[in-house]
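What follows is a single chain, given as structure tokens, in the form predicted on its own.
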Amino acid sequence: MAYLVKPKDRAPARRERLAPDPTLPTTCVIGAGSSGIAAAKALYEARLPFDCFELGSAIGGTWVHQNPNGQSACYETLEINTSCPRMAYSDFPMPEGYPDYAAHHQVADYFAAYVDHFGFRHTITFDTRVDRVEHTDDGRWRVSFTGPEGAQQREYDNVMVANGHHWDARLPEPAYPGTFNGTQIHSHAYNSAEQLRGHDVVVVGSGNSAMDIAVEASKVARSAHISQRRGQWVLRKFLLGMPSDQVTLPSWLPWWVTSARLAFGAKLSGNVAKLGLPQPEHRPGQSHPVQSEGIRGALRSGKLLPRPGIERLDGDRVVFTDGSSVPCDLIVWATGYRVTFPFLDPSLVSAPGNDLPLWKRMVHPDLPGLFFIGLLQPVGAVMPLSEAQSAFVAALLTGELALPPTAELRTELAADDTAYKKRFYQSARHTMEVDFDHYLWELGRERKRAAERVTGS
């Protein structure tokens, strides 16, 4: 079945606090954005003993417009990509008066209300940094964190990272030949148009920011340009009168099937090759899906203008493959993150080209206790998905559930690892790919045979 939510589902507001059972294992949780919030409601809920730290000084990460942590990457015109039923938490759905993709303050005041409906504000530690997490001998974990107190170190069972991974901005790898005498940024820089009011623009990039990015410069631009070195299909938000990624499919049914869908949506939307954007040398399935209500309009206007992949910088203009050159004093970076744990020594765990292969996006391998909240890329929201992981891992520690035996687990990791990557091609973008209903339909069937190895029936 598809995973919506109703108004009527909203669980009550918690008006006591729950204490922790001291015999239960603790637990440490990386940050209080939307896949943190998840992991701390759970493990509250578990009555489970757990810290929360968070860098900032306000919950919801990245939705938080100039985020005190300062790994936002908000801007003043962002909103959701998946419909609000579709991003909401189970047992929380949105407010019925948010519009159908709600803005990043909206969305910061739902995660912001959902941690005090169910009364867990008190779980979270705020301004805090988490500076090194390490494995003992004992097989335990330590943390070691600067916070309002000063810096400190506590020891866990367990650990729960739920810092992101759309704060580290990466750039081009190498960088392009030539100089520039302009202004560059990245993404996560942007904040508003007035950063591009008046300049020569330059947008790199092919995903969602690079359209928002771009689109604002077409309104308030000296010149603004958008170059890609590859296609993409270029979804709308509405299809047939209604939020597109609501027209879903029995969550049990093949990826080919949500393949074919989005290629159905592609098709209704309209091939943006035919406004001058690279035409995509892959099939709609096969990438993340972007999605733009304004792109088409800004191209057909003529405001924006679309180019080919960068040859090189040549001091103030731009240089593309096809020889063409444009005046340019502000170029945007939209090339995406790289997937880090600063608190993690890279022997340890590394994600090198954003690859971090996990059973069921969230259990390494080799290290016990240590799991992974929300680092996946669902075709569909994050929230519904680390909602379940938490719930998952909460089950766990409290002994509901049971994982598989070691190799039963990898051989499980390496075929579905395996699985994801045949369905996109190959890029840094595509290494933690899923989708978005079947995940949490397999996480469920998984969750049956994981109840069904503690009771051994």
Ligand SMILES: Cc1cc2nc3c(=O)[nH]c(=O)nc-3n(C[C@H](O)[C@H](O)[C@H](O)COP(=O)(O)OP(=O)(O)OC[C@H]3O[C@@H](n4cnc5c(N)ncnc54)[C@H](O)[C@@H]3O)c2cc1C
Given for the second form:
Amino acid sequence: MAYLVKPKDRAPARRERLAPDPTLPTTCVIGAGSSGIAAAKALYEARLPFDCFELGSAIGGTWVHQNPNGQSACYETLEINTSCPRMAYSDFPMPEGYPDYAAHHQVADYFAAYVDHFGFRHTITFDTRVDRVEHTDDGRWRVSFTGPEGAQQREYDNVMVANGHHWDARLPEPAYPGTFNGTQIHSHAYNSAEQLRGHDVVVVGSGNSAMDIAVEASKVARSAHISQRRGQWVLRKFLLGMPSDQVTLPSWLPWWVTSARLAFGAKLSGNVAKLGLPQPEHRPGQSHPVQSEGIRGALRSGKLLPRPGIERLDGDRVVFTDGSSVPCDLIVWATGYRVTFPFLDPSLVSAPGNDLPLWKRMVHPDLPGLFFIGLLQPVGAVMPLSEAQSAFVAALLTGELALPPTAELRTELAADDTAYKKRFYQSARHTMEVDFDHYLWELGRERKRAAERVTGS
Ligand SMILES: Cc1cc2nc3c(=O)[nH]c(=O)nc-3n(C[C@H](O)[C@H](O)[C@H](O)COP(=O)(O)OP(=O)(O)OC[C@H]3O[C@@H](n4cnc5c(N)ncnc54)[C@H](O)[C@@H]3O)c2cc1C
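Same protein, different condition: the form predicted on its own was shown, now please give the form predicted together with the ligand.
Then the entire complex follows, led off by the chain already shown.
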């Protein structure tokens, strides 16, 4: 039943400009990262009038190294952990010469090429920050923004929020007791191994960035330790000689099948607890996949030493919960991100504990016309899901699709939310988790239901 991800065909390039249809509702898209450009393309091709505002001067958000927007978490050695065919938009495969896991600059080039291939760069207004989004008395959206021409305001029928959720650094709360004499950075501020060279480094965390930075530290730091409160199952990027995410199963299969696949991958990869990291307390498949090719070698070489969670900071040492301590002059907190929307009043929309329940992870149940794109954490890549969400919203706005009645929408949302949250152990990391293949399948099924609401059949 399993099959390999099939290669996609590139859709023809668009040469002529499409004129928006002024009779259709207007939309403001916030951000031109991989989610915002998926939104802009869907609106553009549906001839829906819209503005897309991008804080920086580049397309690609996270994937633009040293992005002038000041919000990218990209570091010099960053490469994708979801393989190229998995990450590509459905009508625009990544170039054939790309490696299985592309480097950040290749990914950024790919996003820029996508916009130019489909000819909608002119719809994006760069160097423009959306400052405020307010709901008007007549149910529209007033957007205040500041760009090269100063501060302005416009009203729209809809807003598609695609501001990303990997830029607002989350530090341990409450902070660990004690004082520290050295430097502390969040992984968001990590750029290259030069920051680690010659230092006594403690990397704190158990996600993908923690793995990458700890491996780099093992190569250049005077001493390198990785501290984890909670153990993780760490998958290899390649299994049986191929990218580990290339075997897919029929997407209608329930979550436990994906979970079993992840568990199988984790077992095949080998438990890093055998190399001194904490034993995971959850079963394989009950947490967001963490992948690393280098962590095992770094731990085996003795150049990266495993430690449990931190108990306190003690001047020029870090003390761990097992009573051990190490000299340290640089702590890298790879402790994740907060989901925030600085342009929305928190009394209207906020995500305490990173939790913002949305219908199909995109529709706000109480605020018609407010949509979120890419605000999910897939077991798989984000881009094809943002693309499917964007197509869905565009079809809602043209009237091709209709949402369920509010009461039904709320019931479905609550049921999905409960099911999603049961899958993984409770943490701010796992509030928006979806199964890539199943989500796409589910959205396809929703499209049929949503079209039937319009046609009445
Ligand atoms: C280190 C790291 C590795 C990752 N690896 C992978 C991976 O391998 N595969 C994968 O699928 N995902 C990965 N991710 C997840 C990542 O979030 C997605 O790949 C993708 O970048 C999400 O795109 P986005 O457009 O939603 O957000 P972003 O890429 O963050 O883009 C958001 C855009 O919105 C703009 N913006 C923000 N606020 C405003 C405002 N107020 N006004 C105007 N513009 C604004 C920003 O300037 C930015 O360009 C990784 C994330 C990190 C941090």
